[in-house]
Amino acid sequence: MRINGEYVVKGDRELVFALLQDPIFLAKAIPGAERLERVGDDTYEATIRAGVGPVRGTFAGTVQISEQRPPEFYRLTIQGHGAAGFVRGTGAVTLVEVPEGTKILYEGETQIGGRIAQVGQRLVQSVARKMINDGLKVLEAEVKQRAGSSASQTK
């Protein structure tokens, strides 16, 4: 399954990049995340509760960040498994300065298997898009809050 998209956040590219590397923030931003813990340089273990249609479950896995070029690019490799199936994938995130703030461009390729794959690619893809959009809205709110608090500190 291939997924890609873009989203504009009204905020500084360095801040957006830093938040996307922060496991404490990401645990709040990823829908269903129960745990996201750094286990090595650029490697995290995660536990996420997710569901697609009638298939629900908890997935445990790893996320590895590579090819970092702060504050503009990084690549992700994910692997997860649970009773409902497995997911493996790679993705790339590019951050571009635009007049409105920071444009996030994302693209990835995933493979799924097990019961979760049986509900159909379209349903899985729509749930993945919703999770990404929900996480990006949390990112936007955090950037706005931090920008507001830094503006009030400079007064």
Given for the second form:
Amino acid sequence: MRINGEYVVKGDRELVFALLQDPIFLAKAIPGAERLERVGDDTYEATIRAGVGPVRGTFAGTVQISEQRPPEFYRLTIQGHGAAGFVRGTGAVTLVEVPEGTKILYEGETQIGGRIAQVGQRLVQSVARKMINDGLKVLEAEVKQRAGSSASQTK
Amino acid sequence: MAEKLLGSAIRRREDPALITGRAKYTDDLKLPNMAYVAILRSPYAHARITRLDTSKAKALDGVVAVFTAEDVAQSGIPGQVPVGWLLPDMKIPTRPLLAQDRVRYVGEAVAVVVAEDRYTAHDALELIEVEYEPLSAVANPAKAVEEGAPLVHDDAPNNIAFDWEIGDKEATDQAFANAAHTVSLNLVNNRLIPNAVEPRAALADYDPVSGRLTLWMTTQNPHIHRLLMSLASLGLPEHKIRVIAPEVGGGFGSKIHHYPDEAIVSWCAMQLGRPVKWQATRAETYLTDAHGRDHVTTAEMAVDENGKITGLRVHTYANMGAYYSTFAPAVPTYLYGTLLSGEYEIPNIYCRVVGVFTHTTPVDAYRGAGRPEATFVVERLVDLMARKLGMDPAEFRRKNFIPPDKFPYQTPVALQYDSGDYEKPLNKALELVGYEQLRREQEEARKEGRYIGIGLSTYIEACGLAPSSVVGSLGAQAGQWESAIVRVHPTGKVTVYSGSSGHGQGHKTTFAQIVADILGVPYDDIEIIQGDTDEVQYGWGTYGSRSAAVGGSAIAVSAQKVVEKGRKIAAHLLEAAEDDVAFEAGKYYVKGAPDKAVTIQDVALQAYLAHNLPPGIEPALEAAAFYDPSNFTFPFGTHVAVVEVNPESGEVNLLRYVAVDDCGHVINPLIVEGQVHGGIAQGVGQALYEHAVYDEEGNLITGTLMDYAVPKARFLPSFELDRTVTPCPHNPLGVKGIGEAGTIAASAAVVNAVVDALAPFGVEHIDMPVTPEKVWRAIQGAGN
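Would you mind giving the form predicted together with the partner chain, to go alongside the form predicted on its own above?
What follows is the entire complex, opening with the chain shown before.
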């Protein structure tokens, strides 16, 4: 399954880049994240509760960041599995400065298997899209809040 | 006895129990101290198991045991799931009960949990920790043979399971070189999932004191399962195993095969010394029941300048899945290549079939098994050729039919058709559908921008499986005869023991009809016993439309033996010579003196009392027969589908369906019609709706009834049925079999109708299932 899209956040590119690598923020932003911690320089471990249609379950896995070029690019490799199946994938995130703030371009290729593939295949794409969009909304709110507080600090 | 029961449409005696819910299926059975089994299945199509830890699952409250392949190996049983049909030079990979270090399809069994209740068993599955190292997978048979494709088995290069051929290649190539016209077709025969209403189940009970295993299971052939359990899987002696088929809710082939699961369940019972039960979920059956079809084929037909077919050339990649299912190698070879002559005189035929391993669920016999695939190839080519020649498809068929005076007819692909009269059902079907009028309506409709199509399928099948020596010479590791014992009790009541094993066909009705007519005893005085290896002497079971033709014949022969023994006793009682004693409607009488008579019931009583038997006659009145047919049977017929296609949306509306079948003599017309109805529904299902789809990684993405479309009643018109009767010349009942005919004929009839409807757009073929999207694309792609 291929996923790609773009999203514009009203905020500074450095801030967006930093947030996207901040485990405390990511645990908040990823829907269903029960645990997310950095276990190495570029590696995170996560436990995420997610579901597709009638199949729900907890997925445990790792995210590895590579080819980092702050504040404009990084690549990530994810793998996770649980009783409901497994997810594997790679993706790339590019941040571009635009007049409105920062444009996030993402693209990825994932493979899913197990019960989520058997039962939920036709729903997976839309569920993934919804999770990404929900996460990006949290990001947007966070950026807005931090921009606001930093603005009030400078006053 | 007033009237003949053979041929009368009496209602099935099975149905009151079935429709009132009193029938007992495997999952209805409960034994004291019974535990429940759940099986962990691979989520990967291809992976190495790097770690398997069952400790957390074992620690769950209520879990009795968790087993892996290592435990099976340590127990010292053979632990194999064998293949029952061998082809020359085929690769035979080992198929284990539980995956050892590698999994090869999604759904392959990895570990098994036994728990005090079913919910705990399923919960414990989630606590088993398995680490997989994913490997690349391949699902499509044509891609699996390409250089560099991931290998399913290391010792099967290019994933080639076997490379089989039939017919004369050189002569066929010559026929194509000399042809006036040729047509060719690339097609995919879509993979199907059997959908028996009852998913597979097993209940095993092992008595460690006697060393006996009793196994209730969803089976079409209990004796075959006992044999394979004994020889290959469990290593228990055959006489220490009893396999029982309780009520079985349909099979369509999927319950012929010997799967790992029922053997695992039996082994768990042996390990634990307590009864254990497994009931597959619907999702589990989708992943593990052997699938059907899945061919990628190139086929060509050649004709001479007179429009007579001179050659047929077929190349097929047949998907075997990850392992051989029990009779898998026979299906795309001897049940496919041998049927490619259809109803036609084709002097030269050559067919090559490459069996291919892929990372998918194994493929095996599914209603029709090879013959729907063959019919589809032949009937599509016939239509294509008729169009190319500008001939009416009915006329082109008529011109090429094997004429009635050429039977027995030897085809160039091994079979000898014993009988046939193909124009009769064709004429009857065309008349029934109003063919000429329909063609005119089709013309008129086209002027209004409406697209009606008429599709013919003039099919033949080889069934009544099968002459044992013939199938043996072709690689079967089984006989295909059938057994029967007809036992008349002292009171004249009758019990019949049959090696057939019905699971929806109505054997208890039709077999009783046969016996009632031959013995002249009331229908209600006859009981049919089947589906139990301890009660029934031996049997090869029910599949391949064999129950009436082979099982029924065995019963007829036994019943006739009973009549002859009774004649000796009656002659003695009547003080007449045996030759002077006639038997009719349950009475023995002296020829010319019908008043001087004894009934078969009188004779039965005397046979058991044995106070006054003629010299040399043993007491009791029963007879056994082990009937081996001398040939296959060859039902045939014509099916006509009428469709309307909406060119805007691509939707296909099946307007009418006419079927004229010739299954020889009919035992019970109600049951024959029921079989034809169900068969057509499944054939239409393949043509328009059903498709088991794998993604690139080998995930089955049509894994539920939400994603895999089974035809609903409202998708189908009322079928218009008729028959012709050309009796089978070599069995005592003249019957041929009708269980698969509908499925064999229907998919070709429907697709031919759709393609006929779209003729104005230049569409020549659409692969099944013919979904609205494919129809729409075909119309667009045809460039009109």
